[in-house]
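The chain below stands alone, shown as structure tokens; this is the form predicted alone.
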Amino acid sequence: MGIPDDEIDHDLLDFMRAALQGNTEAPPVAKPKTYVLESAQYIFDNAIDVALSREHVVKAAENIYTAMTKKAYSTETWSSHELHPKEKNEATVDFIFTMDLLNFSFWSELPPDKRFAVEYKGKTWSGYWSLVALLQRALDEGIPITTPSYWIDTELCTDEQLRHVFRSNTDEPFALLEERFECLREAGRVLCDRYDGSFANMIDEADGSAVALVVRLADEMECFRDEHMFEKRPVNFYKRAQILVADIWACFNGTSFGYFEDIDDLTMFADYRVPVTLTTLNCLLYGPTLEAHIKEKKIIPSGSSWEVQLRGASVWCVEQIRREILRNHPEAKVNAVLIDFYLYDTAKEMEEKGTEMIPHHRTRSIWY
């Protein structure tokens, strides 16, 4: 009775004939893949509730590309933002790993004056600068919140002490706290255990890939293990592993330890803030349902088949974007991220000159 051919092992069979044949190199390692477009183009072919308008996708390209041409929109953008770190040394890889290791969930349902909020140097920030301005903040104070020892030491860092550097200049609480701290103290100690305390160690072992970079993170830490089920298939998004490389390499400017010679394998960073830039371009369309519950407001569950289609779709949606953009311009120095970082930028401006958008969809995860 012979062996099953899905029991043979193929690769072992062609390293011994080539042995045989005298060339006894290694066969060539596989590259690493993160399938987050491989997921989000399966859910989007499976999707019920959301879809694309070719016609606008195409029309948006355009007129993206134009915008970033015309603003000179580059991987030199992300340092221009007032409170990201100027600074290219290795305290500033440990302020960005804090720094997206702590960026999920900062919508909140009071009005502007009421939400959580960071007043530093002068200045209020709310949102996602909010959490920016406390790490500034709380370095300023002494506090080493951007050292991975300093979060798995439980007589310096403890709770109370982390409350105090979340403090809020108003009533409302940072949202998930608790899952903050524990988003800190379970990288604190894979860091430590693993690689010495320093998350410039775990790039050095990322061998110059974006994407070995972002799979070894979603393995070895649950917290960024953005990984669901969808129409009974497994699929991963990896929104904040892939930021955080992303982010490295726009601060560093693709050089030192922002180095990744397959950056541009990264996908946009599926979140709530980038849906609602693409469904104002009309790029991005909801079933009548689930734009009425959007409208209103009402909170979608994490992991739901209408998040996840939500989610997939805008991976998808930006990937099309991409490769339109390419397909005019082929010579354009372009890729997802920069993509994400522009239409993230575009929604901001756009909330805050009061443009009328249909609502950010209320999910309240860890993952984004």
Ligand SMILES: Nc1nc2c(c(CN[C@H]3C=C[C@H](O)[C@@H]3O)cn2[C@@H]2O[C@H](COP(=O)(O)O)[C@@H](O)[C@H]2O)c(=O)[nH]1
The other form holds:
Amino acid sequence: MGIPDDEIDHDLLDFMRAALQGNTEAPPVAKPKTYVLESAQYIFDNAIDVALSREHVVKAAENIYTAMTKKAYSTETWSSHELHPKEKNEATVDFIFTMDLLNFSFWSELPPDKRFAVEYKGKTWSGYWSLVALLQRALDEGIPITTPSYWIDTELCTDEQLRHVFRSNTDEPFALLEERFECLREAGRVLCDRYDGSFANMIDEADGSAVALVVRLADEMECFRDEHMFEKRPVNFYKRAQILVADIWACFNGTSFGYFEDIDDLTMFADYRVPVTLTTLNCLLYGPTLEAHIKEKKIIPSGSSWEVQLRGASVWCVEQIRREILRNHPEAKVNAVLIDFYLYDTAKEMEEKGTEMIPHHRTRSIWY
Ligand SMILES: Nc1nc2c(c(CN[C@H]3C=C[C@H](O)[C@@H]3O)cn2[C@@H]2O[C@H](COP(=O)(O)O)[C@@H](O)[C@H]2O)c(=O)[nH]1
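Alternative state: the form predicted in complex with this ligand, after the form predicted alone:
The complete assembly is shown below, putting the previous chain first.
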């Protein structure tokens, strides 16, 4: 069986053919690569504690395609969420950067009325939405929490002030608060030193490539460098760098700041919520020891073999679902980003409905 077509570098092949015919023009600039999909395939091929069910992937692909089509699931869905910013301007670019800089580790072992929560617009928000709510709350209070130059202003942006921004409406503090402050400081320094204090300028530098922007984020900001070792090899997930670019793309409907020619090259975002949906759909399977560990809500250390297998298999599973959908529906407007968004929203809907699901895995880190 030959190499799948979408893994052949056609630019390189064209260049080699031309060179053989004596045409020695400058070679094409090598396309940047995140190596997330290669990492996911390597992890999956060498995993012993996770597996995929081909039969359920095929079934899930059809069900997901049907549901997404019925819901007309598209980039427009992103802005339909109540708390997501609606304006299509640079302030929204700053908002999304801040949001995805801090988009990690919201899980809590406390019951819903005791876990970290933010009251905003008459509702109580937890998880990812508590972050979006507290950013909106700070802006309403006149605190420029989405402005990079503010994050490095030691006079105004004190830890005290940040603790006020991240205050909870319960007794539980936000997880990894100090690490979040460090993310703001580091990103603030880089954006102010190199991009005139604006992520929009960094988007410009990527020149319409989502992959180049993800690579630039991981290269230039340690807090986006979601890289680990598995079986003696480096593996990349770049979850927050990828979801940042995806959120910009979705918010701006692929235009303006959200224009990216290679958005389809992004992968699923390896978090702790979507694997629950994949498991509930019986696509992602855990070995008995790992499954028992997850069901007992025991900690899985960041960077451990189990955690890397779980994240890699989730990315690879969504890739198989994506390929299956496009195999049966070549015209479908789906990519890993929209499938991922749909799976995350489905996880939240199932949670709301009290659907019986395996608990999400417990890893505490700044990566997701
Ligand atoms: N793979 C993936 N992971 C996502 C999201 C989102 C929210 N994305 C919004 C944008 C478009 C979508 O329609 C959503 O409206 C958050 N997360 C991750 O989940 C975890 C939070 O879980 P919980 O504590 O239950 O809120 C945490 O790791 C967080 O980083 C996503 O879309 N995909």
